[in-house]
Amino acid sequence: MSALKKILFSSIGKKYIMAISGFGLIGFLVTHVAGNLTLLSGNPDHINAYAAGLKTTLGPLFYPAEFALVGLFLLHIFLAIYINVVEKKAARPDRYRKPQKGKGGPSKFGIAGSNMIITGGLLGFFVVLHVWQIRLSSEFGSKYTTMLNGKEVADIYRYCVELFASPLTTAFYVGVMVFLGIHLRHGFWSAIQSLGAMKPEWSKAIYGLGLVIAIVLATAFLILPIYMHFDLASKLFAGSH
């Protein structure tokens, strides 16, 4: 086995890859929510133009980019399960051993840190559901379309309206975004620590930065279903009078 393979297949190497994939997914979340926030304008053309613009901009790279993103999600999930379940069980059968100090200082072993597999599993399930409800439905489902600049495009706004008309669906989406915040809060700090880029004196500041990132992203995502649900409700109420 070459030196590179030894590094990649080592416990530390897996943690490096999981940390890097985590940062990649955070980058995706930032760009994704930035586009989704066009829903707040109340103008269907804005979100529809954003969705259509992705295909136009990426051109033939659109589908390869989607597959690469799916691969990044799967890689992150696989490594998280392998490191936190398989390797820990093999190396430390005593499940009640106290958490050890890491390279960046004391481990942040709290509610967020001790439930990363649970929150990550829920988020993984949500991603599959969300892709099916929006992405696959717009591509292979009912095919709601609208005209935009003389071209027929997928009517993503209509999919969102129908999705968040349900109070249960809206509540579910909001709840999942809370778990996203919990996952990001610890995940950001843990990724920095895994990369060995944290000095003990930086620990609190980086954990605080992770908290800010978690709150901002989770809030930006969860206000969308709330806005869509109650904006739709207000329109229906106004139309009935």
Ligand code: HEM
Second form
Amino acid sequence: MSALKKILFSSIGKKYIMAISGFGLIGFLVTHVAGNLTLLSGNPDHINAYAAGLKTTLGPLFYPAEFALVGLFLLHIFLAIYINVVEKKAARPDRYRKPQKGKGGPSKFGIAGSNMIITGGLLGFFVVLHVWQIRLSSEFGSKYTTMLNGKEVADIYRYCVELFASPLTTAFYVGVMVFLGIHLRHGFWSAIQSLGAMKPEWSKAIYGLGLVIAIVLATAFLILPIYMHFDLASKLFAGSH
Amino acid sequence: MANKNFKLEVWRQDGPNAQGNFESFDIEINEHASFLEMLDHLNEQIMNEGGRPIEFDSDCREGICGSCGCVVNGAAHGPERETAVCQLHMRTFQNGETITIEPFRAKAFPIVRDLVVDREAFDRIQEKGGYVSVNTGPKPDANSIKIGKERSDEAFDAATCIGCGACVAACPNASASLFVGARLKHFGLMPQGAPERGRRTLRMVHQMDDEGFGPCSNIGECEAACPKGISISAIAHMKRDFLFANLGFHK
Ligand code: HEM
Ligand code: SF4
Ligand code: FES
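Provide the structure of the form predicted together with the ligand, given the form predicted alone shown above.
Let us now look at the entire complex, which starts with that chain.
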């Protein structure tokens, strides 16, 4: 127990948890976007069946899984704030008077690495808003329902159509996904380094892989609002259903 | 051998708790003077006018002792990579340029005066590293312990750390991870340092935290600022060894 406490309360141990929770969140996002991409077909049954299926497939594990996900977010956010606001300030209470200049070369000092708390903070704000809209507000449960194979299910499709009819909402969702990409541009690489799983000869490849993951994940999320806003499904699949 | 003119903004602070501020100076100096020679020259100028010279640390002036160090134009040891500030030359700067000079800033490196900071926190971390077991008796044959070339190179690269503290100064979080990682990697990779590997890691990491250095956010500015170009793979080594030591894999 005391060994565990010693790990967790050390500066290095906190970053193990940041990294593991970050990987957990990336894993969640991968499954989330895979489900969302069923929207692309333009057939409301696909996404609605996927959403309804989540609950039945996971069965009694649905609420524990949801609980674990909330836990991951809370851990990640709590430590992010502690590290970046409390510890960072404490370690350099007297700041440089002239702004720091990166020396380039091997350094990753830049937009992504230096603004994790800002990109992450916006993601956190978005997640609260998003979960409120879809999962918690009572309006959603009563207003958006439809019939699927003789059962009443949530009509996610119609909800998305109405949500992304607004250009403002569409732009906001797209913007947040750009921030997600920036967060992961540093985050993926950083998590591997935090766990000490880095070898010098892999460093470049992993940093590159981080960029690929950031772009793929952000793009996969970001095309959905655009796709829905411009109703591209009906243009692409005109006449097919 | 052209002379150049510079405007300097130098941090002046009378003592650890005194209020500091920038003081401006104009200087004309040979462009092949080193940065510290330029400061020496400036101090002559200040003393001739009856002022208090600027205090700064230096010893070897050939980039091997780790005594010197300040932040020049927002970069620890100045703009050149793999260069301690004693090895920086005025030809690096444009004629007429304004150069700002600040001390390394970190809670664990309190300012003593002007550009001099107290880096004893590093010594205390190092002391926590403890001893390396050595068998008594006659000197063993140098070839009796076989060490692979790659491994000895890696350990040697880590061993080139001169303990200057630029990594702390350059880190946005004032983390000492590169210094501690370099020490741990240097000893941890060698068979002579293996028996105490786990203990050393735990003690040095906890001392690093206790001294008030910040956490590592993997930004890597330390590596760019390090006059010896020590790679942050030393930090990965430390993080890995810290886990293994806690799990009991390394004693
Ligand atoms: C939406 C899902 C999110 C994912 C997939 C994600 C992923 C990651 C990953 C992989 C890391 C690297 C961990 C490491 O450095 O060891 C990281 C770091 C970080 N995350 Fe997130 N994150 C998410 C949400 C958030 C949120 C909501 C915040 C809120 C404040 C946040 C703040 C941070 C900060 C500040 C860091 C850097 C920690 C440091 O300074 O070392 N993240 N994130
Ligand atoms: S790791 Fe590099 S920057 Fe840090 S103390 Fe050692 S030599 Fe100086
Ligand atoms: S004075 Fe020795 S390294 Fe600069």
